[in-house]
Structure formats: structure tokens, C-alpha cells
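Next up: just one chain, as C-alpha cells, the form predicted on its own.
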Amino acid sequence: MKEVNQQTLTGERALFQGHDLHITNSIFVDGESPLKHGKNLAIDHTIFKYKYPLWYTDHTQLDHTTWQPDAHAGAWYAKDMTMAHSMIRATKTFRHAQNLHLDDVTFADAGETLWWCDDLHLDNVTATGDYFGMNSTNVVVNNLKVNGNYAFDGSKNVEVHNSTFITHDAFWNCDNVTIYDSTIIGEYLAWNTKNITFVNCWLESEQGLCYVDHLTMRNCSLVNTNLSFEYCSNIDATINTTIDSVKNPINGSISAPAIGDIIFDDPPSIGARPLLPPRRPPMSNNFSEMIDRRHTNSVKWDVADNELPMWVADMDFRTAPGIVAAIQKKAATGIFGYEEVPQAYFDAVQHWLTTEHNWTPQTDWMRFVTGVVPAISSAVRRVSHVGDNVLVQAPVYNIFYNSIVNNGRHVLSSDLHYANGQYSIDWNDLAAKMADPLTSMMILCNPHNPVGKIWTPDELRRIGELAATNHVTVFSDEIHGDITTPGKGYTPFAAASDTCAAVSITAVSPSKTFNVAALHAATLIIPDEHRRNVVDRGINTDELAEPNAFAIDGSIAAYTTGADWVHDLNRQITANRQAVTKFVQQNLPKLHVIAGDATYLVWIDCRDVTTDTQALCQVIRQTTGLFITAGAVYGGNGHDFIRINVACPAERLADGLDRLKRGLQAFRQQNN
């Protein structure tokens, strides 16, 4: 092996791709991904004080090694690691990772960590944060001491051996856990899981054990934990000390010395279980609340009083609280001077582009501008040439259009393919667009509107492989990326792969997810040095980079507060959907509600009613006052197509979708 010894390392993937080394004595300083994709590596007694730095390895060896703060994310994607008696203060170290075996590792700061890993192995570990071990798979521990909330979020097949917990919202949504000789402190413990076993276990929790299907417990100290073992099923416990409360058991056996009370005030149906909840009370924000938007300044509800807007992307419920407190606050200095962009606004978006979309940016990537569509303006003028080819995927967002031609340049379509009430892309139409020596720039809609649909990694990996080749950039507008069906998340396209992010412009904002369009708030996200300098010369040229007075507040009380509101809107965004389907396909049978995971905006197919559908959406609205959005505005096949806003209550919709049956009638009487 290569010897390193003694070495002061700096700057960005310092030895990148390296293999087959011997790292010692030596100190990383600066500069990202220094070891990314290296093979057979040993270190010791070695200091990381930057990010990423092993990334993608395989076969590392650890010895004796130190994280520092700022080594965040450190060893994602990693295969077939070891490490021993190091010391790690960064968050987030490892994700994606196979085969980790840990002994006598100490993590200060653990918050994030060992997400969605496999064949993990910890003897004599010490984990100090939040979210330790979500999701992960085949975990054996011994000796293991967790200081932290929400510890093994989510996992599978786990098998702990002496170890402690000092933790609330432990082991909660899993499957298959057992866990001897160890001790638990924290309340509500193991809610939603599937088959968990405890042996020779003291536990002191709470509301502790619940909504558990097979509970399994030999010779355990039940300690200070009331209100147990609720709507659990299939219950064999053996309890040797005193259970202050038992509530609501479904099935099964609990053997104790005593139980102080025994609960049944709302008794199940035999052999029943009740839906599993959520860790806080589904729906607990209000949509359902009827807001009269009329005379208020409202772009969606300047129309007559007998109409119902549901056209433009804008929904009809409050913002999240947190938002609504931070202008509020803002407003009761009663000064709007000059605005900067500080720190803490990059430091939530990343938040949230971790939290929600297991994603974590450099802030250094990140700008301030006014809006995605002025951005995606400005990157035409700066990214491509008057009399370039701008690529769009049709049907699409009709803005892009204009973006476009109103800059000089020529839209190209690589148009979608549409079969079987399904969309796809037509990947050699695409390859021979992006071959085109006049396109330079692709526009992509991620997840797309208007059809909803959510593009897969390897769908955005061939996109971006694609544009590498051919030297195109990908502006990624990803305004919808929070609203999808739950558990059907999106990819940022830059997440997909290196060559994505490297070719990628990006583009989020609060806008759309909190209602917040008027804030006039959005972050673009540019991985490339260079690509980043181009755009920012022409943000800043073109005014986009400084704020109003509420938008920083009010973005950063949404990035920071607002994930359990978002989550609500998206299940009422859901059943809208639902909705929405169900009555078609009982009352208008011609139609065909395209199946869609994201967006609050429902495309239909109207083919077998007519080919016109603006003529269709002019005799809805004027026969029953309903406005909705002829698909031709969006190019390919949108003719065809008519899109319907969903996000409001439900009385709304059901309003919307009376007067969408009765004006399909109308049109049919006329055109008979």
C-alpha cells in the first residue's frame, strides 16, 4: 500500500479515487470529498475537519481517527467499512452505508446518523443526538449508549444487547426488534412496531408499549409506565414488577405482580385493530375552513360573485401558523428598511432539503432571488444565446414558454409520450434534442406540471447523463417538490447523481408548499463554481437578489416550523385527489383523471368528449361559474386535457366538481 504519513491535506477531493493507501498521522484540513470513491484504505490517527470526506469508498479500515464539526455527512454511500476507538463531533456521518462494523466509536454529535444503512454492526458505541439509526436494516448492537430522541426510527431487524437508551420515541414504525438486557428511559416507547421482543429488559416509559402488533417481554421491570400496552395485540408479557396502568389491550397475555388500574374506555370489536396513528394526531391543522378570498387583492378570485376559481396554482387554506407568527412579529417593529440575506436563511433551506428530501446542499451553492420564474428568466439570458434551443418537456408549465421567446430564444419540445392514461418520457426523441448544436439549456418541471408525476432517480440520472454529454444545462424547477402523495417523495434532480448536480441549476421556494407566492421568496441551488458565478452576475444584474421584509422571516419560520402543516396539507391534498377521481369515474365516465403523486393540480383527459377543450372550459364557466385551465396553454397534448385546482376544502371541491358534471351537460346538449 501507498504510504501517507504525516500529511497536511487541503483543498477539494485531495485524493480522490484513491486506493490502496495507508493513511497516517495526517490531517484533512479543507476541501470536499477528499477520499470520494477511494478503495482499500487504511487510516489511523488522522484528523477530518471538512465535509464529505468518504463518500462512495470501499473496504475502508478506521483507527483511532477524529471528525470534527465541520466533517459533517461524512461517509455516505460507503461499503464495507470498519472503525475503532474514534471520536466523531460532525452530524449526519453515515447514510446509505453497507456492511459498518463500530467498536469503541463515540459520536458527540450523533443527530442524523446511520440513516438508511445495512448490515450494521455496533459493539461499545456512545451516541449523543437526535434521529440515531432511522431506517436502517440488519443491525446488531452490544454496549451501545444513545442520548437522544427518536433512536431506530423506522428500522428492521434489529437485535440489541446491553445496551441504554435515554431516549423518547424510541424504536417507533418498526419491524422485527429484539432487545436483551438492556435499559430504556423515555416516554412512548416502541409505538407502531411490529413484532419487537424484550428480554430481561427495565424499561420506564411513559405511555409506553402501544399500538404494538406482537409484543413480546420475558422477565422485564415495567418502571413508572402508565397508560401501556394501548390497542396492542397479540401480547405475551412477563412483568416482574408493578404496571401503574394498563389501557386498552386488544389480545393476548400480561402477567405482572400487580397492576394498578386496568383501562377499557373505548373497548374494539374482537380480533379488531385500530388504524396506527401517526407520531402526532393526523389533520390537526384546519383545512376544512371556508375563507371568502373575494375583493381581497386575490389574482384567483377576481371573478364575478356566482363564479368558483379553481385555475391558477394557488390554494384556498391559511399558511402554516409559524409563518403567520413570524410577519406578524416582523410587522410589530414597524420599520421596513433595507433587507439583507443572512446565514440563517441558507441554514433553513438546507434544514429542510435534509429533513424532507434527504438532501443536503452547500449553503455556499445557494442565492436568494425574488422567484423561480424571474430566475429561470434570467438563466436564459445568461446560460444560453439569443437564437438558442431552449429544451421543455410537453406538456408543461406555460411560463417556460415565455421565459423563452420573450428572451429571444426557440422552444423545443422533446414532447412526452402519453399511452395508456400514463406519461413517459421518449428517451431517443430527447437524446437527439439535446444533440441539437443549438440547445444549450433544458428547462425541467421536477415533479412535472401539469400531469403530476414524479420522475425517478434513474429517470433524472439519464437526463443528466444525457446534458453532460451533450453540454446542456438543466434548470430544475422544483416549486412542487413538497407536495406529493405521503410516502411518494420526489428527488431533487441534483441529488440524483454527481453528473446531475454538476450540470444542474435548481430552483425551490416556500411558494407553492405554504401558499406563500406573494412573499416573493425562492433559493437556486448551483453545485458548479462556474455555472453559479454566470447566474449570479445575472441575478444581480436583474434585481432578483434582495429581499422584501417579510420574505426571510417568513421563509425561515417555513423551513423551520412548518414540516408537520405540510405533511397535513399533503394527506387532505391526497383524499382531494381521491376525490376527485372517485366522482368521475361514477359521474362522468368519459373522462379519465390522469394518476398523479404530486402537485395540488389534477390533469384530466377529455378525448372521448371533444378535442377543444377550451371551448369546453368557456361553456363551464359560462353556464355554472366554474374557471378552470384549458390544457392547450401548456403545449404537446394539453388540447386534449383540462387541469383543475384541488387544494381547498372539501365542501369546495365538492361544490367544483357539482358544477363541472352539470357544465360537461351543457356542452353535450350544445354539441349535440
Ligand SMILES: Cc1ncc(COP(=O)(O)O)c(C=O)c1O
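Rigid core: the largest C-alpha set superposing within 1.5 Å between the two forms. Numbering follows the first chain given and starts at 1. What you see is a predicted model, and the numbers here were worked out from it, not measured in a lab. First, how it differs from the form predicted together with this ligand.
- With the core superposed, L308 shows a C-alpha displacement below 2 Å between these two forms.
- Superposition of the core reveals a Cα shift of 2 Å or more for H121 between these two forms.
- After superposing the rigid core, the Cα of N446 is displaced by less than 2 Å between these two forms.
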Given for the second form:
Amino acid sequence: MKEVNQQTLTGERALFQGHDLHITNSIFVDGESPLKHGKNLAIDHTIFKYKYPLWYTDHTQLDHTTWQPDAHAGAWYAKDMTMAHSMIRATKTFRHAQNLHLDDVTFADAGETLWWCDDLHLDNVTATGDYFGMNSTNVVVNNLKVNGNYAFDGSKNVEVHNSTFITHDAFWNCDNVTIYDSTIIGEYLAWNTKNITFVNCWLESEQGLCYVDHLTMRNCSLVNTNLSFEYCSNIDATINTTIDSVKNPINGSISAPAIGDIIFDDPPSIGARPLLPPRRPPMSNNFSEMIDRRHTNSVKWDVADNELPMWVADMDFRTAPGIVAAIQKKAATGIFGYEEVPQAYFDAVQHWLTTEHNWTPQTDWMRFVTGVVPAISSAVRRVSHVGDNVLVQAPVYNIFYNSIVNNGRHVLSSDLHYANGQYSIDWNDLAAKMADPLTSMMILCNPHNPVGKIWTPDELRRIGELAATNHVTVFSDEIHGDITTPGKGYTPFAAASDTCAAVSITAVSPSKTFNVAALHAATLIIPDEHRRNVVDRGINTDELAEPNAFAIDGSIAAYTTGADWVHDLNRQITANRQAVTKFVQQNLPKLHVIAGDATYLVWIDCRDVTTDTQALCQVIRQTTGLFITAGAVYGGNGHDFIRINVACPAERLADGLDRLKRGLQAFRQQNN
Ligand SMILES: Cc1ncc(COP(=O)(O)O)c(C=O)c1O
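Hand over the structure of the form predicted together with this ligand; the form predicted on its own is what we had up.
Once more the chain from above appears, this time first in line as the rest of the complex follows.
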């Protein structure tokens, strides 16, 4: 083996395809993917400080390694790896790993770690963070300590010994789990799981163990657990403590020294599984229904019978039930006269931003508007003058260009810099363009459509400083802000600093989040009084300030009852994004999916196939019926890209991906 001893390794792919290496006492500092495609590696007493160090490695032994927070997504697609006595401070460390053994490993920030892994052995592991172990298979665990929610969601064939979980919604949607001698604390344990067995376990779980099929419990303590066993079938439970209450079990036997309440309040559903759980519906019930939207006046679905639209930002999911109920209630009044916007609307917006995004803007900074795009156009007319520059960051949502050009202003783009499959801001260029005396306004897409990027607080602060220095108003379009990978929230521009707040006009809306675009409801938030008055005049003279009959009740319902629905939606979208990435890696190696944590729009680099994706999209549509967006409309380097909307059931996504593959084959044949 070749020795790499006491080295400081920098730069991208520093030891790319390195093999038969013994790396010791070393530090991987700042380049991405230093050991990508490595083979037969023995690494000890080494620090990883930067992204993706061990992707696609084969046969790796790690001992006494330390992974700093920036070394995130560290070991994806690793095969045959052992790791011992290590400390990982980065998120998302293992994905799609195969044959992975961890012993004495601490995950200090375990968010989204160990997803889709197979043949996984965990001994003496400690993990703090949400979504640990999702969708993994063939897992054997001994002495694991997890502090974080949603552990092992969707996993299969899991055996756990002597472990402790402090987690709500643990072991949801699993199949074939056995847990021995362990402690699990946290509400809603094991919902929607099939074949789960607990032996000598101590459980505390409000509304735990519901919707389980084949639930076996041997010598378990079940304390402080109300409304348990709801709609469980094939129960075989021996509990050695008093159970507080049992609700509507379907069949089987439960034995305990005493049961506080036995509630049977749902006679029609006894003996049959109900369609929807009452509290938190399982993801599959909401997001797998194949809804036929043809002939419903849907812009997206106004396509030929054989066509599959995955273009415009409109989801194929039915919206959150609270919104439907509020609209039905309003419709039932039968009176739809002129409406004003009540304080309750602004309170609901404020509540949402506080609870979801940790930002509490004052309600008197807010104005109701009938859409984000009309508000952008109106603000362009009021904030800038004819002939001024309005700054954007191409490639970007194409309608920004219309709002600028249709009002006689110039588009000035500080194109995003694209390198190594990632976009970043070219700060020198942005500073120069902000400083242009004709630049009076910037339209920021936060998070960014189409590249799916969440701007960091530092980036936002830097934009705010440049804007303040150059007297530029920043219109921050945050319509996609709610749709982010779980655990990866976005930062509202105005929340990044007081300077940002002072130069900002922010737009938020339930429209993308809940798929209610035709509700025509959005909110502008403008902390600075002068800017607020200027924009206020605009939205009134442009007649954008009056809601339709359903906008207020629908929005209030969204913001006050829709949080769980959105969190589940985000899990589905994240899974769909991953599915696209995996499919493309396995089937279309010439394409490159841009990693993104926001929006349900996936941006794919097709440079190695063509630089005219307009032609590519045409061939794909003609030959397979798949209708996706060619990236040129977004400007910048968009002509090399396609954008695919993945907000649809997994079944429809699979159809879309199959068509994409066939369409690319047809394109290649036609261009050979
Ligand atoms: C960034 C962005 N802003 C605004 C909109 C549309 O907003 P509205 O329908 O409220 O006009 C979209 C729709 O795709 C979008 O992606």
C-alpha cells in the first residue's frame, strides 16, 4: 500500500481514483470529492473538512476519523466500508451505501444520514438529528442512541438490540422490524408499519402503535401511552404495565395488568382498515393518488391524450384537506360579494413565517396581492424608471424578464457562475452591476427557480449590503420558500439582516406550497415605510389588492392547518428528486442532475448530449409525449439544460423517466 502520511490535501478530487492507499495523520481541506472512486483505502487519524470525500468508494476502512460540518454528503454509493472510532459533524453522510459497518461512531448532526443503505451494521453509534436511517434495508443495530425524529422511516428488515430512541414518528412505514431490549420515547411510534415485534422494550408513545399490521409485543412496558393500537390488525401483545387507553383495535389480543380506557367509537370501520388515519395521514395516502386532471381547464394538462406534462410549476397532488374544507364552507354560504382582507389573514401569514421559517415580520408591513408576478410587475413600475436596469441572476424564472421588458426596463443579468455541476454567485460581477447608476432594482429568486438552490444567510447578507450601498431595492420572490428538503429550511431575505430588511420587498404565497395558484393570493412584506407606501400606491392603482371570494379563507386555512401536509409533501418531493437522480445516474450517464434542496423542479445538465435542449425537448415530446421545459427561456446557460417538474406520484414520475430515456435514445438516433 502506498503511504500518504501527514499530508494536507487541497483542491478538487485530490486523490481521485486513488487505490491501495494508507492515509494517515492527514487533512482533506477544501476540494470536493477528494477520494471519489477510490479503492482499497485504509484511512486513520484523518480529518475531512470538505464536501463529498468518499463517493463511489470500494473497500474502505476508516479508523479515528473526524468529519467537520462542511464535509457533508460524505460517503454516498460507498461499497464495503467499515468505520470505527469516528466523529461526524456533517449531515447526510451515507446514502446508497452497501455493506457498511460502523462501530463507535458519533453523528453530532445526523440530519438525513444513512438513507437507502443496504446491509448495514451499526454498533455503538450515537446520532443526533432527524430522518436517520430512512428507506434502508437489512439493518442490524446494537447499542444505538438516536435523538431526532422520524428515525428509520420506510426501512425494511431491521433488527435492533439494546438501543435508545428519543424520537417521534420512529419506524413509520417499515416492513419486518424486530426490536429487543430497547427504550423508545416519542409519540406516534411505528404507524403504518407491517410486521413489527418488540421484545423486552420500554415504550412511551402518545398515540403510538397505530395502523400496524402484525404487531407482536413480548414483555413490554407501555407507559404514558394514550389511544394506542388504533386500527391495528393481527395484534399479539403482552404488556407488563397498565395501558392508559386502547382505541379501535381491529383484531388480535392485548394482555396487560390493566387498561385505563378501551374506546370503540368507530363501529363501521371495525374489521376493516379505514382509508385515512385521523391525525397525520401516511404520506402514501396523500401523494400517490393518480388524479386525472385532463379536461379540467388545467393549463398543465391541456395536452394530447398520449402526452405527459411535467413542465409548468403546478403539482399533481390534491391540496391540503383544511384548504378544501375552508373553500367548501365558503362556497356553501352562497354569497360572494366584495371582500376585504381581515387582520386574521395577516396574523395567519405571520404565524406561518414564525413557525416554519423563524421570522416574525410585523403584520402592518404586509399587503395582500392577487399574485406574485402581478406584484413584481407593479413594483417594477413604481420602484424603477423607464430605461433603468433591473438586475436578475440568470438562469432564472422566465416571467421575471416579461415583468421587466414589458414595462420598458432593461434586463441586466449577473449570470450565476456554473462549475462542477454547481451554481454560485459571481460576486465581482454582481457588485459591478449593482453599482451601475442605471440599476435601481434587483429581483431575487429565493430559493432559486430553476436551479433549486437555497441561498445561505451569508449570501443574502452580502446581496443586502451591495443593494444598500448602491440604493438598489431587492424584490425577493420567495414563492418556493416552503418547498425544501426536510431539515434544510430557507432564510427569508429580510430575515438575514436589518440591512436586507431595509432594502427589501418580499413576496410569499401559498400558491406553490399548496398548489393553489388559481386562488390568486400572495402577500408582500415591506419593512421600510417609504418603500411600502410606494408599492402600496402601485398595487392599488394596478388593482391587485382585492381578494376573490376564496382567497382569504383558503389562505388562512393553508397557513393555520397545512403544516403537516407540507412537511409530508417535502418528504415526497425529496424522494422524487432522489429517484430522478438515481435513475439518471444509472440510465442516462451523459446527463447530470443539479443537486438542489428547494422547489419541485429538477434542473438537468444535458451539455454532453446537446447544447440545444429546445430541439431535444421537441424530439422527446414528439416521440414519447413527455412535455418538459427546455432551459433556454430562463436565460444564462439554460440552453444546455432541461427542467422537469417532479411534483407527482411516484408512478407518474416513473412513467416520465421512462419516456425521458426513450426520448433521448430517439434524439441520439436522429442526430447520429
Ligand atoms: C419564482 C416564481 N415566482 C412567481 C411564480 C408565479 O407566481 P404567481 O402565480 O403568484 O403570479 C412562479 C411560478 O412558477 C415562480 O416560479
